[in-house]
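Encoded as structure tokens, the following chain is the form predicted alone, with no partner shown.
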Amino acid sequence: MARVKLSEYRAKTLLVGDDYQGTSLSLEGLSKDVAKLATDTAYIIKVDQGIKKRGKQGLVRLNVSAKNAQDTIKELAEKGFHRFIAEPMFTHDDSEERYVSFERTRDGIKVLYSEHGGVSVEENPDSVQEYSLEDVPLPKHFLQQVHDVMNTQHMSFVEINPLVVRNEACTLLDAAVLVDSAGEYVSSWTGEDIVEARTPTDTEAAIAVLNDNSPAAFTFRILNPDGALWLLLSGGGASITIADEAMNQGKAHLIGNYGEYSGGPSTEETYLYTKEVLKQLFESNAPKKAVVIAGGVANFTDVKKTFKGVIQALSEVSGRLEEQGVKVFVRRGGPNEKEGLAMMESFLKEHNLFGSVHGSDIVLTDVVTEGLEYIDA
């Protein structure tokens, strides 16, 4: 199965156990989470979403008091992040920092170790040597604990950098853990603990904020920033079907984005969502582009109401869309389907954006084929 990455907070709670003093913080429960921090302690606050080289990207804050923690997290959240970790500052000298990693292989667990940890490991790549669990120069109880946790928690890779060793005490200042996704239902971690090692784009970040502030649901993910086919989809099942159809035709590389809106969004919310998708479309360098606005037959998402928002966003950039030769292909069903489709068709024809407009009388995947045929023509 796939190897997926755990949040640093979950990784450390598993590896360290009850002695771990970190606190997980999220935007959703920020005030409650910050209240757990001790007022007499200085903290290091980091983005906890699997991002590498956080220090170089400005995603780490040092010596933060509990009083200032909330403002610090809100500042980091403006960059599109929503999950954070706070740990008491651990005073140490750079010379104490070690590097160690454990990887499960066919022949057993391979250990890489260096006495030059932290950022120094990049400057001293030759210092990293391979060991077995039995001969690596680290406290035996620590090695045994890592070995046991890797087995019980279905971990395939553990990297600790830096690791500070004082006598027999080992302090994990940073840790990255990959687990086998098949172990989710028999381990202490869950799908909620899995993070993606990527920085969200401005559009992804804006839509994440829209989603967090609405009872409706909005998702958006860039697949190819220079994609030719841009998707404005409604409903999770329909959105997967549409994206899969492009892949089945061998045209997955043309898809610019994946995402969907659902749950009865308002006209204003649909407008804001569409506006962000179109912003990303204009950044694409594809020579020819198409937009597919599609979804299944909605139960309660009003087609007319949401299409008003879509048309509002399209109207603001209709001149640019026409100049670039963009065509829009539509397939939708649900409450006020007839009125919404008529309104959309009239707008698209008026602004020379018309590709096709269909209701629930055609197969959902046909609209994807039409969009791809236009791009390839």
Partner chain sequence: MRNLAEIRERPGTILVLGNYKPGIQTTLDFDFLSGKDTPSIVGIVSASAKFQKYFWGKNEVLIPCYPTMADAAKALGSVDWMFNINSGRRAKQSTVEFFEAFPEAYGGHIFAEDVPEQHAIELYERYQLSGKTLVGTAGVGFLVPGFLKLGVVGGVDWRQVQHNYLTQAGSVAVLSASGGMINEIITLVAQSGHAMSFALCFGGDRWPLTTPKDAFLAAEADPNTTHIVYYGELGGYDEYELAELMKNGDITKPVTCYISGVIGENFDQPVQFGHAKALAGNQSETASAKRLALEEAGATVAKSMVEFKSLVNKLPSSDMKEDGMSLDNRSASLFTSTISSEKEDGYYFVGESLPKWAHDGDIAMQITAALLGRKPRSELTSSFVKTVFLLSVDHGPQVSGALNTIVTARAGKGLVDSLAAGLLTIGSRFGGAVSDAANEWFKGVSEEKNPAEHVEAYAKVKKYIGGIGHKKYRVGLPDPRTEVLASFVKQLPNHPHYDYAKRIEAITTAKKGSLILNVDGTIAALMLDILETEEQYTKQQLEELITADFFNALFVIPRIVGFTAHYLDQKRLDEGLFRLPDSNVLLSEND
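Since we've got the form predicted alone here, give me the form predicted in complex with its partner chain too.
Shown next is a single chain and nothing more.
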């Protein structure tokens, strides 16, 4: 149940309902989307990819006509963006701006409110005060609406800044919403509405697809495309602990990726996962590379079964790995540990990729030390 960011457009559509006047524009369907804009209206156009402080970064354009919208968006797109939002300009005084946020907690929805909205909330951090949903000085119908939408749409965090209230009518000038990914199956938003400030790499996207289509879990994130140490880790906790070790030794910059597989993946799935990690390894320009295959002592993930997939992927490129002098360092425990490790050891030795193979008799993170020593040698 990770919290993920909804696009501003989808967030406002859900929070405001039918009265919402914004238009979503994508780079792919630009001319079609721009055609939806009214010719007699002045618009504000913003990048809609969950980026904070867009104003400061020049990702917001004011008073854009429908005629100029296409050119404005193309300009913004040159900075590497593809999703935008257009809303009719809302003339107001800065003093009308308020700040409000709602966060789901174990003790109910926590509300933070300030009379100072927009950029001035940062200048007046003490003005932000915590309220219960009943006490916050905002129109009741609006609070009820936010409360209901948060529940039906599995929203975990809603930040509206600025908010303008005139005669009980609330206008959401900006809204940032985090939704609970585990609630997608009962909500109106979909994976399409989730935005990420950074565009995923091909490998990240491929592994996200693998994760979405499996009861097991797979994550992958590129940290340094020219990294020397490539990690094939298992377990949510063990993977962080292992990556920490590189940080402890002041070598975090050498790590190519963070990621993990867990939850008892099949042989085929670990094959596909490994293949993607190795693809990234080959793209790295590091002079000397190592692969660390490591995890804690599994509760139920079968070491032999998962290693079979890993070996299959390694064997497809074993020649290239050997040519580049890549060595593989392994540490793993759990069901069928002995068989899995023996299989891995004989494979690595046969293909001249052997760095080390350990079971649960060495400390989890020692294998990182070995990998780093090899790279540095």
